[in-house]
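Just the one chain here, the form predicted alone, laid out as structure tokens.
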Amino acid sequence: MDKRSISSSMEDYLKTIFELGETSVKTQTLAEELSVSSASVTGMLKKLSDLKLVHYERYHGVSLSKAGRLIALETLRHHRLIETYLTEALGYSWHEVHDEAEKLEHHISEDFEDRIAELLGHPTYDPHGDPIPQRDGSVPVSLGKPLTEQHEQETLVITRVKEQKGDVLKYLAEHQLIPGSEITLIQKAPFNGPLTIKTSRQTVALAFELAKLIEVERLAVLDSSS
């Protein structure tokens, strides 16, 4: 397939479908994630289906084809490598890089991608802990499970933050809630209430929905695997 026939918008759709689970992704879910109308999603999915990049059946959701998955992975690789380059080489803060990467991910060549990867030492995770798809199409294993699934009084290490909003990331960084930080889960309020977290400097209360986007490993698990 001629890549020139694939628009930036198409790449965004394919990348988002991948991030939402790759298969049986509902039109409404896709519309909410991309902040567009359901009618716009339906029109784009028909185009992607015609290009054999997705398998789409109305009312039954959409799944990536093999070709669509490869494009999604390449776009995601560009995005996460750019985020890593911006933080490590240019001194950007982690809450600033998502929007910049969104603009640049569609416009870099594979040669430029390779040079970034080489310069960075072929990283496998970006600043948020998201796995960076590799050139061969493999994806590193995601480390950790949601903070909301952990037990009280456990010592944990943050491995990933599945949030891209700059103001939220800035807040988390200000409270030392970033990948690599060691924390203790003090208390989980019932009925999906807030979680109380202790860092080396302070105690922080996190809303359940935000805590669900923070993935962690028990410190004992990490120690035994090292």
Contents of the next structure:
2 protein chains.
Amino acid sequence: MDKRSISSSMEDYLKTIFELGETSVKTQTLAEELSVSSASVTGMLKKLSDLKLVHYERYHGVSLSKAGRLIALETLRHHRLIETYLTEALGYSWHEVHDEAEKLEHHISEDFEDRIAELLGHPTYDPHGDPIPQRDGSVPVSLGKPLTEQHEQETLVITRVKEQKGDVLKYLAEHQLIPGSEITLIQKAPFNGPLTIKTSRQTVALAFELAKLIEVERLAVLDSSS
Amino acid sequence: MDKRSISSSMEDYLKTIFELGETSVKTQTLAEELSVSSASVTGMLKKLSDLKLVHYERYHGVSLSKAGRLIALETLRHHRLIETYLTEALGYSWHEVHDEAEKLEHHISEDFEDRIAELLGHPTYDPHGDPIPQRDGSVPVSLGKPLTEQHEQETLVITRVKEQKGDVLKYLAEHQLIPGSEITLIQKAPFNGPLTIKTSRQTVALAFELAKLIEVERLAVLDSSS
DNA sequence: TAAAAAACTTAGTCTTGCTTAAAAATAGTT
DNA sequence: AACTATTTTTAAGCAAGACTAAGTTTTTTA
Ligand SMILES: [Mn+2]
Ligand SMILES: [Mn+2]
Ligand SMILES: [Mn+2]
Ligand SMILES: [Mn+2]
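Previous: the form predicted alone; requested now: the form predicted together with another copy of the chain:
Every component of the complex follows; first up is the chain already shown.
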């Protein structure tokens, strides 16, 4: 319960479990995501379990407890608010914010959090379209669906880009593939092949795996609701 | 030499040695300032000495090496830029910034440092009047002298308040005793007794020890130089 | 100047978070 | 169902940075 006894490391574990897990998360998956050994993960899971922050059954994966979920959301809120702030207030590009936020998320005070949230007008989405958990623990909904699930010839708006790597994000931004951009899906090659997309400026081909990370909404839906 | 191998703890030790020491700093002084045991200090000094960041002679105190001084200045620059930024950009009061800066100073990137410095117009003093070390390692001069060394009836401008404690700073601010304020030294009680000061709004009595932490310049000097 | 006091260092532990290597459990395959 | 491959856990240990208790060195004082 005492927030002050949660280390940066624990926060990263809880946040990562949240991000990975609709359902229960496997040791190895966590290990890869956090770049530590499986043995390290097992050790940390035991500790988090003792603190009642996760439900952990040996050999069968983890999931977050109520208390653990709150800490995960709090950390994620810090991360995404910081990303938004760095972009809006300090002129960072969206591909530069992740690493800075990954460190700062553990070290800002609640006061700092409140101040930048206020200054940004209590934003609900970060520069990548990721929902920013709110102070009450609620998480804004994401209505978008992966670009790979859309039909050809559809005109779409990008709502979210689920990618962290700076170089990929930089590439996408150079081609206007950022939240808010309007695009048309020209062609989907069969057998999970590349997708051809028309942006306001040009036509781009995207690998299936990358396109899967881009979430979009149908333009018509947006228009009728506004 | 490799900045990446310097821990937060080391940065705090180096910064504190810099702040305490014109000359060599004693183990116990450091221990008190950092709120750790003397044994911990000895242990860390040995490590810093191995890394050539300090000159350390057993039983005879430490001082910074060239390399150690650079790290101390870098950390202090972070600290004071952050304090300034929190005040100017996020609306913090000057008594709230220290604790936040104490943590963040170790976790911001050089890019972040540059961006806030730029945004603030490359400031030379922080909200307390402390000089902000510059990127090239130079430190702006402080011309002020302690209030306790001034003559009665002198009209003065506060240039610096060398106090960290939030409650004291809050009190001082409530009485306009902040850098930039014009004051008159009405009376100095003998035997290091309290000082009576007139501000723009009222007359205040300050304990000698507190007044010693307030640095001022003579108003005439300021006028002639402007 | 020698004893007492104060300051400092050494020695031995603890905690946190990580590692590798070995053992155990689960999952997959014939 | 038994054997093998994979995953996970246990065991042992390292590095930081802190602590307490005990031993040294320096400083003070009588
Ligand atoms: Mn992190
Ligand atoms: Mn994001
Ligand atoms: Mn610090
Ligand atoms: Mn300051």
